[in-house]
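One chain comes next, on its own, written as C-alpha cells: the form predicted alone.
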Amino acid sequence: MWRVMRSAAANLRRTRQFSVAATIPGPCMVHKRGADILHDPWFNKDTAFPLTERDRLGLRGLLPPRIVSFEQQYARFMDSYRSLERNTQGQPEGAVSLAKWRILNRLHDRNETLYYRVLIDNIKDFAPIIYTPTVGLVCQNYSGLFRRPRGMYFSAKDKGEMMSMIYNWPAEHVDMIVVTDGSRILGLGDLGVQGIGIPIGKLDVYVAAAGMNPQRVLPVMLDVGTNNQKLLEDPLYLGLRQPRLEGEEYLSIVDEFVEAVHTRWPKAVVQFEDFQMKWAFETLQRYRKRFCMFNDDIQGTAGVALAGLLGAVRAQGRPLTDFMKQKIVVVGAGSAGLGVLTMAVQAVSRMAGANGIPSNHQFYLIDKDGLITKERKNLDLSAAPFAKYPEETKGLREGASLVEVVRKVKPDVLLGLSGVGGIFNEEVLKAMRESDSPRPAIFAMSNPTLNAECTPADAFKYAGENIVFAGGSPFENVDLGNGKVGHVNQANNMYLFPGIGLGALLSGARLITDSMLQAAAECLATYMSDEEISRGVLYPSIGSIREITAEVATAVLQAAVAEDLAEGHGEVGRKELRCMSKEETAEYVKRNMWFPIYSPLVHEK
C-alpha cells in the first residue's frame, strides 16, 4: 500500500507541471447541499470531505468520522485494481478486460476527479481499458453494461425535437463533441446504439491527453437503427428496433443534429466517430467547409500512418524528402485506408513542389477484390483518384491478389486497414523479404486486436529481424534472441486527435484544414530522436501522451493562425495569438489544459 502511495505522490508531481490549479485550486460554488452532493460524481469527494466543508454543506453525519486523503483514496484504488489483476490470472482475457473496465467505470460514476487522475497518472495502463482495443468488447456488450446514462442520444423518432433537446444537456458550455451514428465501430461493424461506448472513451482519452474540462465535453449517438438483425432480436438491446435510415432520411437526421449543436455551442469542435465509409466521407464533405469539425477514422488515423511512415523513411537512414519515392502498398479501401491515402499524396505532392498526384506516384490500393485498377467495373468513386493506370501496375492485372502486389512490388511499405485479422499471412510477410527497401516497414493497424493484418511476432518471424513494425492495437515487444529485440510501436489515433481537437479549439479556429492535420502529423513525426528511430521506434510511450499532445496542439494552433483561421479562445483573441511566440503559444495551450484536483465547494444560495 504504502509503495502505491509513494509512486502516487511522485504523479502528482510529474504532472503538476501542466496546470496552475493543481497548485492554486479556487473555489468552486455548488447549488446542491447534503446527499445530492455525495451523489454528483463531479462535486464529490468520498470520505475526503474535510471538516469545513461537511459543516458548511450539509454532510456531518452522512460520512464516516474519518476523513481520508486524496493520496490514500487513490492509493487504495490502485491497490484494489492490482488486487482485481492478481487475482484474475489465468482467466479468460475477455473476461479480464471487462471487469478490468468495470472497476474503473464505478469509479467514474461515483468521482470523477479521482477517476481523472488515476487516468492521467497511469494513462499507459489504462489507455487498453477505456479505449482500445476493450472498448470494441464494451461496445459488443454495452446494452448488458448500461447502468448509468452518459452523453446524449439523438434518434430518428427525435426528427424535428433537435433544437430542443440539445438545451436538455445541463452544461452551459461545450467545447468538445464526439460524434458517432454506431455504423462501423472499429472493425467489428454495426453496433447500433452500443456504439455510444467509443465516443465515451474518446472523450475520457480528450481528458486525460488534452486536458479537456469533462464537465465541458458531450458524447453523443445518432441512434437512426441497426442492419445487425442479432442486435433487433436481442431483447436488451436498448436502440431503435428498425433498419438503418438510408439516403436523404439518414443525412435530415445528421444535419439537424449539427444545426443543433452549433446553435447552442458555436465555438465547440465536433469529431465524427466510426461512421461506415460513404457516410463518412459524405458528412466530412458536407461539414468541413461550415464548421469546426473533423473525422477521425479518415483524418486522424491519416495523420498518424504518415507520421510512421516518415518515421519509417529516417529508420532507413534517408532524408524525409525520400518518402517520394517510397512504394507503399495500402490494404484497405475504407474511409481509412483512403485518408491516408489523401494525406500521403498531399505530403508528396508538397514535396514534389506541385499540385495533385505526381505523375509517378507509388502507391497501390487494395481492397477485398484485389489491386484497384481504372480497368476496374463499378470503380468507387471514393477509390477512384488511386486507381492504377494499366501502364503502372507493373504488369499485374485488375483483382491482383495481395501476394502478388507484393511480389511484384517489392514495396517499401506494407500497411494495413483492412478489418481483416491474419490478411498478412506467412506468404505475404516472407514476400516482403524481397522488399527493394533495406528496411521495410509493416503496419498492422486495423483495431480491435483480433483485427489486426499481423501479429508482430509473425511479421518479425517471416518478414525479418530488420523491419519496421507498428500495430493499432497495443502488442508486446518481440523478443528475437540473443539480446535482440523487435520494437512494436502502437500506431494509434490517440497521439494525434486530442491535439487536434485542443489546437483547434485553443485557436477558436473556424475550420479544421488540411494544413493543420499536416502541422499535427509532422510535429508527430519529428517528435523522436534519431537514435529512437534507428532502434525502430516511430511513436513515443502513450506514459507521455500529455506532453505529446501539448506540442501537436502547438503545431495546431500554429497552422491555424497561419491561415488567418484564429479567432481567439476565452480573453485571448486574435491579434494576441498573432504575437504569441512558438514558446509563448506552447505555455498558452499548457496553461489550458485541465487538471483533476479536489477545489473547495462553497454552497451558492
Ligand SMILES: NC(=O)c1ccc[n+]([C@@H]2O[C@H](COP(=O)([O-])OP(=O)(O)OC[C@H]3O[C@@H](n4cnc5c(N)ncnc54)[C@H](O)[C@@H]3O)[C@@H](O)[C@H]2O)c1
The other form holds:
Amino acid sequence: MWRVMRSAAANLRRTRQFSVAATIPGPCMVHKRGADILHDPWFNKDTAFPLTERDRLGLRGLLPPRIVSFEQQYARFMDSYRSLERNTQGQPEGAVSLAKWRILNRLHDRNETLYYRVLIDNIKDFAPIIYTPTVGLVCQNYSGLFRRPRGMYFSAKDKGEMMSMIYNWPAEHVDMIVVTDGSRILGLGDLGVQGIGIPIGKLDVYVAAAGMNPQRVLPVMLDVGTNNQKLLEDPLYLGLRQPRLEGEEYLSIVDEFVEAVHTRWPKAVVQFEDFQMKWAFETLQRYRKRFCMFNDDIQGTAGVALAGLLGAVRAQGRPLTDFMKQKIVVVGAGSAGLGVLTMAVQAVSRMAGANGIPSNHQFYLIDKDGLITKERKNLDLSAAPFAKYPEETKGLREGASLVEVVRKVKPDVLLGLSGVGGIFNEEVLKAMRESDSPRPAIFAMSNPTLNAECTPADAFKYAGENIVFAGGSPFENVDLGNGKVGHVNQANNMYLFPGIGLGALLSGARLITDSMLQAAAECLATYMSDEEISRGVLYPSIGSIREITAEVATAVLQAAVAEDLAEGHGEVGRKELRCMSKEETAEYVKRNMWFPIYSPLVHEK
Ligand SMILES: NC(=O)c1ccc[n+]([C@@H]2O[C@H](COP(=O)([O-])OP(=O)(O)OC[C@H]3O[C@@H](n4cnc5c(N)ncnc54)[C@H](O)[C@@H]3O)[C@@H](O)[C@H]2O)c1
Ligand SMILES: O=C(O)C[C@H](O)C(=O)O
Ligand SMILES: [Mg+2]
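Okay, that is the form predicted alone; can I get the form predicted in complex with the ligand now?
First the chain shown before, then all remaining chains and molecules of the complex.
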C-alpha cells in the first residue's frame, strides 16, 4: 500500500508512446441524409466530406467543391484561434477568455470531431477555457450567452414526466452523465439553471482525458429554482423563477430523475457535481448503494487532495507513513473539505495497520466561524467527527481565527476549500514561516481564480521559497529570481474524476466503492517520480492527462474486479475481466478510449 514508484519506472512510463492506433473507429452508421447531416455536429465533417460520401449521403452540391483534409481544417481553426489571441492582447482578461470560449463553442456546435481533436492536442491551453476558471464566467453569463441547448434540463415543473422525457434524448446509448442542481457552482454560489456549464465542461474533460465517446455523454441540469435574487430579477434568466425546492419536494425530483436514468440506461455512470453541501452528502448516501454514481466534489476532490498531501510528505524527504504525523489545517468544512478529511483519516488508519487506532488528532478544521471544537453550538453532524476535544486544541478556543490556529499549531499543511478568495492573507502566510515542516505545503484549492485562498506569488513571497504550492485553478509558475522557479501545481479533481468514471464504466460495476476510489487516489499518489516530487511537482502536467486517466481507470477497474463487482462491459464479460493481467487491463482500457478522427459514414434507413 502507498508504495512509491522508483523514479526510473515512472520516467519509463512517461516516455512510452500513448497508443491511439487501436482506437481508430470503424464505419459509423447514420440515419440521416443531406443537410441534416451537415447540421449534426456528431456526423458533420464540413468541407472534408470525400466525394464518395457526398454522393452516398446526398451532400453533393451542398458544399463548396474543394475537399479539405482534416489536417487543413485543424490548421485553419488553430490559425483563427491564435490570431484571436494576438488581436486581443492587452484587453481585459475576462472578455478575452469569453471570446476564446465562444470560438471553441461554435466549433463544438458545428463539428465535434474537429472540436475534440483540437481540445485533446491543446488541452493545456484549452482546459482553462472550457473548464475552470472560464467555465465559471460562462455560467455567470449563461443566459446571455445562450444560443443552442446542450444536454437535458429537468425542472420542478417536469415532476411526473421524467420517465418519458428521458426518451427525448436522441442517443440510444449513454455511458456517462454529469448532473448538477446549480446550487454551489465552484465558489460562485447558487447560479440556478446557469450551472449547466459545469456538467458540459466536466464532460468535455471526460471526452478529452478519458476518451469517453461524445455521442454517449449527457450533461444534465436539475432546475429546482434558485435562491439567487439577482437571477430571479434578471429578465434574461432562463431558469425557473421560484425559490429552490427544499426537503422531500426536492428529493422527489432527484429521485425521479435517477430512476428515469436508471430505467433507460441501467449501466450509465452518474457524477453528481456542485450540489450544495447538504444535498451533496444526502444524495451520495441515498444513491451510492443503489446506483453506479459518485460525488466529484466530495470523493474526486478527496483523492486528488490526498495524493497531493502524500506528495508533500515525500517532498519533505520523509517516508509516506509520516503522513500520520503531519499537522494539517483544513479551511472550509463543506462538501470538499469534509471529503478530504474523511479520506485522510481512512489513509491514516490504513497506515496505522489493522490494529491501529484511527486518529484525527493532527487535523484541524476551520469554517466561517473559526476553529471547530466539540464546544461548537449546533455542531454540524458531518463536521462532528473532526471537531476538537478541549484537550486537543493546544489551548485554542472554540472559533479561534485562522491566523491564531496557524500560529499555535505550526502546521505542515494549510489547505483551503472555503471558496473565499484571499483568506490566506499576508499575516496567515507569514505565520506559515514558523511551520514545523522543513517544506510547508499550501493548497489554495478554491475555484475559480479569484476565489483561491491566495495567489502562488503571495504564497512564495510571504511563506518562503521552500514551500510546496498547489492552487485549484491554473496559475503560472512563479519567478523567484536568480533563475529559481516556484512550481505551481493544480490540485483539481480533473486528475481523478475522468478515470473514476471510465474505470467504473468499463468494469460494469453497479456501485462505486471506497476501494475503487482509494485505488484511484493511490494511483495518482504514486505517479510522480522522486525527482519531480523533490522539485515540488506533485501532479502530472495537464498535457499528459490522457495517460494518467488511463492509469487511474485501470486501477479503478482492477479494484472493482478484486471486490467481485465487475460485471463486464459490452463484449467483455465478468470472466474475461477476472482473467486479465494488469497490462491486459490497461490495454483494454486504452482500446476503449475514443479518439477523434473522421469515420466513414454509412447511411442506414
Ligand atoms: N480544487 C478542486 O478540485 C475543488 C474541488 C471541490 C471544490 N473546490 C472548491 O472548494 C470551494 C468549497 O467547495 P464546497 O463544496 O466545500 O463548498 P461548501 O459551500 O460546501 O463549503 C464551504 C465551507 O467554507 C467555509 N467558509 C466560508 N467562509 C469561510 C471563511 N471566511 N473562513 C473559513 N471558512 C469559511 C464554510 O463555513 C463552509 O464550511 C469552492 O470554491 C469550490 O470551487 C475545489
Ligand atoms: O470544477 C472544478 O474545477 C473543481 C471542482 O469540482 C469545483 O467545484 O471547484
Ligand atoms: Mg465541482
